[in-house]
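Form predicted alone, single chain, as structure tokens, below.
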Amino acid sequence: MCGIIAYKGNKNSTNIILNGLKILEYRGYDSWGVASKNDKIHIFKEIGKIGEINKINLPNAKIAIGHTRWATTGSITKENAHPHLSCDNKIAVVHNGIIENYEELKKNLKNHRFVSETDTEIIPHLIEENINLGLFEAVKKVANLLEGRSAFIVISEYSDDLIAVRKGAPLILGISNDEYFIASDIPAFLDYTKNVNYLDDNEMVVIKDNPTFFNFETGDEIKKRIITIEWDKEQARKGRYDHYLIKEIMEQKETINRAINQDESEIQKIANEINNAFGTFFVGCGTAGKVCHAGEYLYSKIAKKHINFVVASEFSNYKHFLTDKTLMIAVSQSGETADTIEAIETAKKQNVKVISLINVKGSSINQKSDYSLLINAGPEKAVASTKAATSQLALLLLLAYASANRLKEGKLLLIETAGMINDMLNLRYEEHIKRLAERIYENEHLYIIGKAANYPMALECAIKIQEISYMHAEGFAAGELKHGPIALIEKSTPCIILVANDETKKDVLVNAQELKTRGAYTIGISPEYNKIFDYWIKVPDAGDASPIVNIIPIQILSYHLALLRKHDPDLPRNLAKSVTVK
């Protein structure tokens, strides 16, 4: 969940990494710290937010390591944040992750004075007692030591290589001319390469002239192919938005035609996986699982078939069902997401076949699958999702109609879908949503109902509101609401009703009119104007990509009810864009 970034070349190192880690603040964070080397290592750390700083006191270097911390291990402190330096003060060092073991290894370190409370700090203290192996061979055998998924930067005064190891947590390379950059996610050195090196599980890098790979488990050196990326820097950049999250709602006037602007073929084979297999299971956390959870209604509705929905985190309790003829259809953004690598992990130890839907070509997920299709929603910096959960959502409504031997028509579905949400996304659309945000911001509590593919969106709505306004939102199944929420409602109370123009339109509504009885302030998110409506927010007519529709302009309705909190809607408090760390 920590951003990392690192330099190595002929530039002042000290304002390419400050410029790194303000790109990485999306992935959450509440330290920061820079360590540069010229002759000595020199270090500067801060509590808080980077901010509009753009200079710190450390002198000219051509190598840094930087480092945006989320606490795991330790609270929020100066001594807590990274770079973590040695006793001598000669190796500095900065992580992301978790080390399960670090409590047992620390014993060991009985001559060493420590400083922090964090786990990361072992790691220098470890290479610094065995420095005399070498910097390479002391940091390969603490790469063996170390247990749990994490990824380290090491820079020193023993030598001007700059070395990177990765154990579970991504690590990056990018390469210009004689520069070189590594980051835990493309975006920190965007505006300086295209070009890429991924590091794989259980393997380092020594940059010295030149980068030279290694398994750091047998020692073997490794050939790399190198990578060009597709990102436009541009499309990692605010523009003319206030905040990456509106911009990146916005931006779905696009993405939904990039996400299934897909080989049909392999669309196809896809779907003919899930035909044959024997139990499938789509995993995925968070916005991802509400995705994965709308993609079981769709396909029991479209493809007349069966599929498992798992949390990613609950996964592991469904090992005894797995078999080699088990399918497993993994969901994340980041392609980072460390519980479901996990449940990935013990698909795997039962021969289960894995395809992935994902962000970031390259990442760990991507790796560890048979098959990944990317969703082309391009970098997504706000914590909270948006764009790439409709692509996820388009793709999984493609893969049903494909089941369905209809892949055509439900190409053409979502090509009208895209150009219906184009129509719907602008100035004055907002303007509506921001009055209605206007009208409820002062509220502390707001319910969302759904049915079919709209109740896992009502989930989805609940988070939006909840991580970015953090007002207290809860999503229900619309029939639900009689077995105990409508106790919650009272006069005024915002009630969201997520209205599809199908089978489930009567009973919805039917349920509406329970909460309107109450007392609550009733919100529709429908096609149509029924006069259940308190506010009524149109949305077009998509049938069975309702989900998609429906969920939009709860995203901007979160995002203005942020404002109006006075909340940071891109960085939402104790939460990170990549959840790294179980």
Ligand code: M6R
Contents of the next structure:
Amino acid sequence: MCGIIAYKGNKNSTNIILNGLKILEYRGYDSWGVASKNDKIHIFKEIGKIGEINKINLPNAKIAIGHTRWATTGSITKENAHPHLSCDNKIAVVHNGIIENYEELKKNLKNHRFVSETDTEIIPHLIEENINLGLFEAVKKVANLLEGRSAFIVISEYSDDLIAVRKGAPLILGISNDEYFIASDIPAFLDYTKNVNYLDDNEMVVIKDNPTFFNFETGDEIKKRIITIEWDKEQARKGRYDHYLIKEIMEQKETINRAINQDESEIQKIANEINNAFGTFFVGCGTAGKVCHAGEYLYSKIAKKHINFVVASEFSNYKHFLTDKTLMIAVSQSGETADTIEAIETAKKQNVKVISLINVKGSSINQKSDYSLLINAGPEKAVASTKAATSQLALLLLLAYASANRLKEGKLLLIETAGMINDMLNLRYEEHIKRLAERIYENEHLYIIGKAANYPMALECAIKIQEISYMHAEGFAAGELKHGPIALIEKSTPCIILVANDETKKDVLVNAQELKTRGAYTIGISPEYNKIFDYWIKVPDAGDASPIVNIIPIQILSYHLALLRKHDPDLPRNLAKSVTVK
Ligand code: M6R
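Given the form predicted alone above, what does the protein look like in the form predicted together with the ligand?
So here's everything in the complex, that chain up top.
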């Protein structure tokens, strides 16, 4: 987690860093800080969110670094906020990631004075310890010493060089006329340039007048090609919306079409790989995990093929079943989730082929996969995943149809679904859901049920409500209620019923009736009205695409619950957008 950014050029660097940090804030918002360098290094740190701050008290400088923190090692204090300094205050470092061997490394720094509890602080001290080698060699040596996934950026009073290292955590160089940006994510500098170089693992970049790349393990220089990225800076902004979350929910009018706009021969090739593999695993975390779980059901129904869904953090338990004929489909919006990366590494050790569905080109998962399909949802900034989830679902559905040799039919279904979502996402629809939020926002418990592919969607709805509104929400397989959870139902307990117009409908409605009989306030998400529902939210009848349309009203409901309960829907407490720790 954490976001890091650096600038070297002729503009006022602190303003650029501050703007970039606001954009990176979704990666962590426990504290933030900036270091700028003219003849000396100057530091500014604060606890909490950057919020509306537009100016900080630092002298004008042409080089600066910044950091926004999601606390891992060390509590949320000003001392633990980055940047961190060497004893002589001449070396400043911002860092994203975890240094697994920092305690061991710290033992060799007995004569250094540490002021924080962080693992990061060892980096400036280790560089200082080796500064007699020169800044470049010292940073290179330190990069080789660190264990764990990291990225860090260094400025110093020893030279005007800006140096950045990637060792498992994302880092991208942005290049404009005579100015350079380095950041954890492209939107941080999208206002200034679309020309980028992705750093790969074990690479470092040194910016003197121009950038030079090295492999820090071998010391070899690396030549890189500049890539012009397609993201539009408006896509990465809130525009007319109050929050990224509602903007991204509304963008689902277009994102399904963008997700399925793929080279059909590629889709068919991947579908054939799934058909021919001796065991296919769908692997992801959180919302991406629920999408994989739904994918398992979709494959079973449409392609009559068994897929193994495994939560990424549990994947190592399946290593005994992996061979070079196994296939892994890894699903991740950010492409940086540590648990998913670790699952990929486990798979790779057994020669498993890895295909990923990602939203961020150049991300770690993109680099580690044999092949990646981009979901093309555009930047997703709100911590709660919405448009990425429906795009991932759309692609898995398309693959299932392709595996059944019905690709054209699947595509047609998804094009129709995209059109129905476009019609559905209007102000009147949102108002109807907001009225429901007003009825239930003071409740502490909420339950969601679904069957088949709508069962993982019930779990996904629970994640959405939990993470943004902090209400206790739990999803269940509809048939499981009577085996225990029904004891939780009291008079007026809100219960959401996800209904698909298929062979599961009858059973789900029976379970809904069981809830109503125990006094539940029943909320039907369904293409058709049923008298069991106390509140009905109509969704289009999208056939096999029902999991896609059924989660959208709950995304909107979560947003309004968060607002009514006075929480920030974009930056929920304790969370960060990409979870780059285990
Ligand atoms: O970037 P990823 O898709 O790999 O992220 C996985 C989860 O961390 C993510 O989906 C998380 O559960 C979201 N906050 C849910 O809205």
